[in-house]
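Below, in structure tokens: the form predicted alone, a single chain.
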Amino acid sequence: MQGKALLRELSQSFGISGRERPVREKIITAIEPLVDEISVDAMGNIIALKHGEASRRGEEPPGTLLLTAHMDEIGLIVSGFRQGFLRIRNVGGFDRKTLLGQEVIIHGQRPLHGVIGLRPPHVSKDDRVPEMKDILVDVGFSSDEEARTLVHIGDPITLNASFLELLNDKVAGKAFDDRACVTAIIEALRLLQGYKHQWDVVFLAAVQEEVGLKGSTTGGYTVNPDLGIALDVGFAQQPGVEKQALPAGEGPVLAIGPQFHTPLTDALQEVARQWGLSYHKEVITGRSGTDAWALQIIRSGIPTALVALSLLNMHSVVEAIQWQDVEATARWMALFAASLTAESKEALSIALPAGIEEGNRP
């Protein structure tokens, strides 16, 4: 399974932060033919290694490139009961107004369908969005006692959303943040089957990004790569969202700022120039809110870059992207991995050359 079919499969899989097992299993199935080693750490991260030519010859690889994207999605969790309805809390950054009137799946003793109801406009006193404590899920239970036979406090809930193919190669669905980028990395690994690359390439499919960048912190520490590229989503231009947003369908976005390793971002741009790849640049001078923020300060520091897909309707069940941006990102990552040589590690470093001390700079 590849391409849009893979994104459809991952988008419709269950895997809110801390409960990623179902989507993790789908990702492992997809990457098994593409990598040489797969492990799952104590946090639930997938760490998949594709050997470079040096490793295949039994030699020390000249370097390790880490490509990471998070597999978890935002969701809900059962927090209590009220007259047969389920009280809920959010897992990750849901906008409450997107929840009203939605169909959900409660992952209890068995999967149960429910709906998030709302008071009819005829009896509402105002148009304000209810607080999370006042938003309830209706499964059809007649009492709290009946509800407790199939649902427990702490059971996860996902919104039930279809994967839609729209016009002009646009697709929409849930959890494109960040499974569109997971798909892009898997497609990059697929492209690498036809390339000779010297460096080892590691794919970290991280957990719990939506609740604090947890998986990339532990997974990045384990891998300890020479270079790291985090892939995530950014804001696409759409009506009402023009400021600091970039158009979808015109290539991925490269973040530029003090926390992104300048030699690495320069090298990515050089590969794009050589191969005629289109991309945008976005200046980010503070917290990016992505796994790149955690990755760069693991151990003694990892030279890190951030590449993003322009996403419409972020943190909703109708997130949308232009499919060509996924394909372009996959190609860029594969070509960059193939461009790395024995000299790249030193060329992409900002450390002083060996033998030169800080006080003796020319």
Given for the second form:
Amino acid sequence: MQGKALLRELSQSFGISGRERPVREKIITAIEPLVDEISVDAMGNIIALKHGEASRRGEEPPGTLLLTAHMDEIGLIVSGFRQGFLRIRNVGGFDRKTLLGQEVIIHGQRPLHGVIGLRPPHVSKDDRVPEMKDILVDVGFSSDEEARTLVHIGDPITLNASFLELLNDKVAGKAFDDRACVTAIIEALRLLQGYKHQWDVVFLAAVQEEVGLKGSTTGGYTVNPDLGIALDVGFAQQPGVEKQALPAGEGPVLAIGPQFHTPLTDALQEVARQWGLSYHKEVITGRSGTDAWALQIIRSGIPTALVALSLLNMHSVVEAIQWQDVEATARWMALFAASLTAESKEALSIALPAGIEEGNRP
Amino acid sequence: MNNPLNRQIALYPLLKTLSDLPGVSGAEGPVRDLIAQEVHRYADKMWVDALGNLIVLKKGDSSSTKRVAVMAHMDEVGLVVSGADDKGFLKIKSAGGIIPNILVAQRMKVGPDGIPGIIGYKPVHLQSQEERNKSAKMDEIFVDIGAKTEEEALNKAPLGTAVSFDREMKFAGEPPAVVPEDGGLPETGRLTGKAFDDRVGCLAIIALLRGERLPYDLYAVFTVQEEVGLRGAPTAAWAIQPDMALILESTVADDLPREEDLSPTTRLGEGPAITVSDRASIADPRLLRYFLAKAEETQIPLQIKQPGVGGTDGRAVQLTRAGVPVAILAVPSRYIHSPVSLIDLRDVHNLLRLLEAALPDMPAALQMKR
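Would you generate the structure of this protein in the form predicted in complex with its partner chain, following the form predicted alone above?
Starting with the chain above, the whole complex follows.
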């Protein structure tokens, strides 16, 4: 499975933060033919290694490049019962309006369909958005006793939404944040099958990003790469979001700012220039809210860049992207990985002024 | 309990098709075509009037000269394309009562070809605390079909194109243990879908048409444009001149957990609901007494809809020509006018049972004192 079909498969898979097993299994199946080693760590991260030419010959690789995207999706969790309805808590940040009128799947002993309704206009003049505590899932149970036979407190709930192909190669569905980027990295690994690359390339499919960048924190520690690139979704222009965002469909977005390692971002741009790839730049000076934030300060620090896919309607079941942005991102990542040589590690490090000797690191 | 109207009829797949088909007010064509196909072989006469109502005559056994109209509306609430912005996002207006919050993050079908569309909204990350608590407004709702320009958008979806919810009917919770092999409706279970209001009424009339001949001429009427102000029913009733009319509907079940003890209007699973009065009409007292007595006699659950909520084609039919006695029976549904309305199959069965038991003698009800 590849391309758009792979994105469809991953989007339709389940895996709220901390309960990622179903989507993890799908990702492992997709990458098995593309990498040399796969492991799953204590948190549930997938760490997949594709050997470069040096490793292939049994030599020390000149460097390790990490590409990471997160596999978890925002969702809900059963927190109690009320007259046969399920009380819920959110896992990750929701606009409560996006929950009304949605179908959900409760992942208990058996998957069950439920809905989140809204009192109709005939009886409701209330135009406030219901508080989270008042939003209940209706599974059609008549009593708490009946509900408790099939559902338990703590069962994860995912939103249920189909994958849609719109006009002009625009696609929509749930959990494109961040499975569109997971797809881009898998497609980059596929492209790398045809390239000779010197560096080892590690794909970290991270868990629990939506609840505080947790998977990348431990996964990044294990991989301890020489360079790291986090791929996540960014805001695309849409009605109500004209000024703070970039248009979808014009290539990926490279983050520029204090947290993003300047020699690495320069090198990414150099590769784009060489191959004529189009991309946008966006200045981010504070928290990026992505795994790049965690990756940067692992161990003694990892040179980190952030590449973003422009997404509409983030954190809803109608997240939408331009498919060509996924392909462009995959191509950029693969070409960058292949551009790395034995000299790259030194070339991309922040050096002391010429003529001053480096002392011993602790 | 045996249910003759459910026999030999694949009502379950039919209900799914009916609920899933797009049929926003003014664009009921797909629903009308399906119903016409399903009922033409039971019809003695069938026609579509100027507004698009489908009228089907099933003659009586000639023991009575009465004419009885049984009516349900084909249309569902939805949206209509009213323009496009320069980035290709479709502007819309609502057809029927829709709360804008329910539209946020929905998948939609646009136009007769069902072009997929989505309704996005400013991401939560970019909303202020105030915006997060604020309800969406209709003028913030756009349908995105992927078009890049105003011209492309309006070329694919010209002004007036109907936009319906995209939702497949399914069981909420566990599907019932026993599902009839012949496609009959399972006895129990709760279904969720987008248009039970009023495709479940259409389903009941289709079942009636396929059943035994009644003593009187039965006019089955599938109306248009109920949701935009009861536009279809009056012209159909004018043409038929019925002696009495029965409206089959799906109505508000507001039996949700709440802090205060408010009117639930109707409750799911407690039988079909009969209307005493709603915001649009007062039921004929003889027909009301007749149905309540029949239900009691046959031990079929029937609940009285708490007065004051909603309105139906009953109003339009009642005021036709010199006036028509009207009764309204409805299947309770939670969350109507949303893509996740929810009904209990027991209520559908009990409606069919009550129709089976009560329809043959219904004209006699008018002999009673008012």
